[in-house]
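A single chain comes next, written as structure tokens; it is the form predicted alone.
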Amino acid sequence: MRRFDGKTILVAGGGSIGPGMGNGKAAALLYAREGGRVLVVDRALEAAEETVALITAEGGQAMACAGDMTDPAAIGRATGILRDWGGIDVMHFNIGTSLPGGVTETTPEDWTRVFDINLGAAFHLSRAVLPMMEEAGRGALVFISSVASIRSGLYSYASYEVSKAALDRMARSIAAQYAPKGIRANVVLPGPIDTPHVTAVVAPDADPKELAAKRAAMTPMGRQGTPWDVAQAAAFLASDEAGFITGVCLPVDGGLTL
């Protein structure tokens, strides 16, 4: 049997911000390849549909849903689909944004925006799916955070670092509260990963080749990770293979945080 045969997975942020493979897209593909039925949610419907097309081309099961997970109405639409499908087994949260600047350079408006997306969306979505998991007596939540939650990097972006640290703590709070109810919550902390998000959001003005070389040099392994590295870690934590693991923050970083 494949790890997710008969299971329903919601991947929030399952599209990609630009051409190529992002962490959410890779995760959605992997869950489907492992037998799961995947609801791909993304703020941009076209991005979600692109991921779904890749899944269905391989014979997998998936549906696209447009929605901003900071909007309760959009969350309601997504969870309505899940209820029609009979519930949810895995919630995979891969939504995030970053803005450059330390505390004094970041405006209050930008600070609030980053927290609304990186933490608020996770909070609202978790509140929506946890009752369904509790009703079923099982479930797994996987939050994609960042090693920026535990160390400083090449750039100063305090709002991103602090919001990701709060995301880690929220996941562990969920893990503690819901462990007796058969529900697990874990976190993946990606290090330097080669995704469209890096060139589109993190460092849009940098030379791509120079940026890639600088990021690769950060890790003891001497390379950037791939979205598949992140997806494989997430799928393990979401699967029954990790049935006795909860509240873990797993670095996927080529040894960066050693």
Ligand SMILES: NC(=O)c1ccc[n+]([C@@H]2O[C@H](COP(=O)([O-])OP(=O)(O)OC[C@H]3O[C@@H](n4cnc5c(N)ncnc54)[C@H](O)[C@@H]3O)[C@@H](O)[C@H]2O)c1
Given for the second form:
Amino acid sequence: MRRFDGKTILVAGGGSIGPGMGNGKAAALLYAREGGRVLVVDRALEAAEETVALITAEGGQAMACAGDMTDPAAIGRATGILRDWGGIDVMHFNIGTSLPGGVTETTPEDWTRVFDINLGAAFHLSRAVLPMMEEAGRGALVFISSVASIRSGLYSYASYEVSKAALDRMARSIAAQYAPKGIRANVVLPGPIDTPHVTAVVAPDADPKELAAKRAAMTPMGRQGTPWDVAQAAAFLASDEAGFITGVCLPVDGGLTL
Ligand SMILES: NC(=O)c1ccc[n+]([C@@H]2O[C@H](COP(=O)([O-])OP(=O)(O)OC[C@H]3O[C@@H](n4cnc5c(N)ncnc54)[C@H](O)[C@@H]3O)[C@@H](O)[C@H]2O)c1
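Requested next: the structure of the form predicted in complex with the named molecule (the form predicted alone having been shown above).
Below, the chain from earlier opens the complete complex, with every other chain and molecule after it.
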């Protein structure tokens, strides 16, 4: 028996922003390898389709769905598919964006945009899936946040840090409210992870080799994490093995936050 046999899983942001393995893509693949039926939702249809192609090539079950998860109408389309599938067991929220700059360097428009993506999408999705989970009397939510929600790092990016801190708090608020209903909510706080997102969004102007060495040197373990490190932690928190764990913010950071 595999950990997600017979389970239905929504991975929000299950594509990858560039070629190679991202956190959402790895999570979707892992859930499927462990028997889950995965709805891969992404605002970029091709990115979702690429993840689904990898899953189906391995004999797993998955479907791609295009949709911007800041838009409640698109969320309605995704949850409609889940209803047709008979409900949802796990909601894995991987969506996130970052923008360099402290408070004074961030425009109000950019601040709102980052919050809409990092927090607003998680809020709208949670509002949509929690009633379905409540009906079933079970469910697990896993939110991918960041160690930036609890500490300052190499760069100053206030909108990212603050929206991720709010995401942690929202997960704990959900965990407290829904614990008596058999629904758990947990958070993964990745440290520096080697994904295409870093060179595409976090530091597009940096020399990739230098950047990778700098990020590796940040952790006591002397390396960046892989998307699989994040996916394994998330899959554990989403699984029945973590049945008595809720409201946890788990760093996956090679000891960075020690
Ligand atoms: N790589 C790191 O070092 C690191 C560190 C800490 C946290 N994280 C977190 O990991 C997550 C990103 O991981 P990744 O490598 O998979 O990144 P990614 O950017 O490759 O993947 C995110 C996916 O989400 C999609 N997406 C973005 N906004 C969306 C929206 N509004 N609606 C639907 N889809 C949307 C993108 O198209 C993309 O395919 C983020 O939450 C990020 O904050 C990453």
